[in-house]
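Coming up is one lone chain in structure tokens, specifically the form predicted alone.
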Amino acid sequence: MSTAEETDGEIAPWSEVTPEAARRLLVAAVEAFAERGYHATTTRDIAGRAGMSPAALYIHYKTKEELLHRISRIGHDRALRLLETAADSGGTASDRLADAVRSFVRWHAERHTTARVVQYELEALSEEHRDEIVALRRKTDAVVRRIIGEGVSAGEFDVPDVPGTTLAVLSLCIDVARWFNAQGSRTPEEVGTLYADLVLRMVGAQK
């Protein structure tokens, strides 16, 4: 599955990036960063994948790092939105945690190429942009921590260390982007359902 074909089931991938030339460059950058790593990728590599000249890239993006920041910001915003939707959906803490994990894992599987760049190239960002993305990550952590904390308060979960368990849950979900193979035996939906069940067992959810 190419980056352009990846979808999170919400809106068309990268539809917020305009004009079309800027979108093509961003898609090419995702593929190059995922395949070669940020530091080994040149602006010439990105432009070539997009079928454009290196000079054309600078019309839309001042630097390679600006491209990475745009990719990372969009990816983190979407992932956070999925978790917030699940957290605010009503129902028991178990229902909401399962929904959050299922949707978060499914996104990391369906958008695995993008997610690898979003999650694992943080250190390549400038200090200003890294701080911005770290703030989004803290919001992501806070959403999951809130669900687990509410489950503990309601007697649904048996979790002596909510912050540590939150970190474990998010790490488990994010790692899907590293190993998921679209040609493998499990679909994103199946992996999401499996992980939701695993996480409920992790927090000692009451049947």
Contents of the next structure:
Number of protein chains: 2
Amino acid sequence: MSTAEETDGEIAPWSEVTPEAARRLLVAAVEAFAERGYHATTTRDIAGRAGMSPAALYIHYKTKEELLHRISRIGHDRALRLLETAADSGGTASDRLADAVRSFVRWHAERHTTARVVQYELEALSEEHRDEIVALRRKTDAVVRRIIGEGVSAGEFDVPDVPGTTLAVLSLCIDVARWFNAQGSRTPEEVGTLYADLVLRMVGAQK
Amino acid sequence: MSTAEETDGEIAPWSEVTPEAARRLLVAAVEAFAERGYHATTTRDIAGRAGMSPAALYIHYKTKEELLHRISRIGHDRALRLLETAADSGGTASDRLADAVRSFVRWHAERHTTARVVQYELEALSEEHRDEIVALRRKTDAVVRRIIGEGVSAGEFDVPDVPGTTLAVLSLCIDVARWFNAQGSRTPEEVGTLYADLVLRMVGAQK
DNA sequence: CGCGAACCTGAGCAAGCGCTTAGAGCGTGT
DNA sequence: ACACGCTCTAAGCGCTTGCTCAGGTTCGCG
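For comparison with the form predicted alone, please write out the form predicted together with the DNA.
Once more the chain from above appears, this time first in line as the rest of the complex follows.
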């Protein structure tokens, strides 16, 4: 019926999570958190989806919150790496910004289940864990701001308010996780391309 | 210490909610839902904030979910009216789109507490209630799409993908509720102005 | 004054929550 | 052969949850 590897219609990149039972629990938690939200999800539901008893969860994770933290941590790491790869590739600022937006958006669409948890359940984290995640988000922000700043310096972009525009660009991309529907008519690829174009317009990139 | 009327630093527009005790409960619920989320909020917390016993809540509302529905309904009505007012005012499509975005964004920033509940707690609603709210959202979408469509017809805008761009514009505005911070450096007015400019760029409006 | 309606509280119920514990099953090293 | 460590379960503990209900207070109105 459902293999542990198949979620969101693609191979789930949870290979770093071992052993296999811990990964199954984590994937189940992602699905449950995305569907109902962290607080509305019970540990019994998570364990059930993973085909285990409720107690099995606590062999691999100390608390329900630790599960959320692990998910959030891995997701943020992945998203940040996507952006950094695009930012460090060669090409003009326009190329790099378009690349960054395209891959960032594609990730949020393809893996919207994960992204929803990663982006919208921050407040359910403990204080220390939230601080750690917020630091990752600031890095994300810095990467995009740098690209836009370089585009302005190079005369490629026309942006009166760099921090504000950075915020808007990231906000636009992140919100894809909220509305994207796999049953909808747009593929992640299409949304990525559309958004890259829109963002280039926002920064007044030369054609 | 805290009057019932003062929330978000402005006069709360909950005047349609009577009697006063029901309004106090509703305002308390908005605050609590915005802070912790619907599922993490207890009826005891809501009643406590309103200075009442837990049982008092059930004199004015049948369930906790009814409270959420009332909040969501009123909020969506208000947001939709803001957009319609801007859409029906005279002027070019650019003027109307800028107006719509500015007031819509300003509302999401000024009343981000309410907006957060309105925009991010849809899934906690019962099926019928959610259907009702989704219908309002479709209306919202239609208003913005109409403005953009008219701008394209008039030759004011250059938009290859009208539905996609509409989605992106609304998504951008709505997400303000998530990140806006009253303690931050930007006023709702400033964010509205910035966003109106960004959106005009997105639709390729003539300068 | 007295009556009824509207409003609110204290106490608490049934259900469900996160999490714990005792112990069973089983593959592995010696 | 056997003890060990790892994984998992059945049962359930203590607590909190949404919600109820019997009863008290307050008020407008005759």
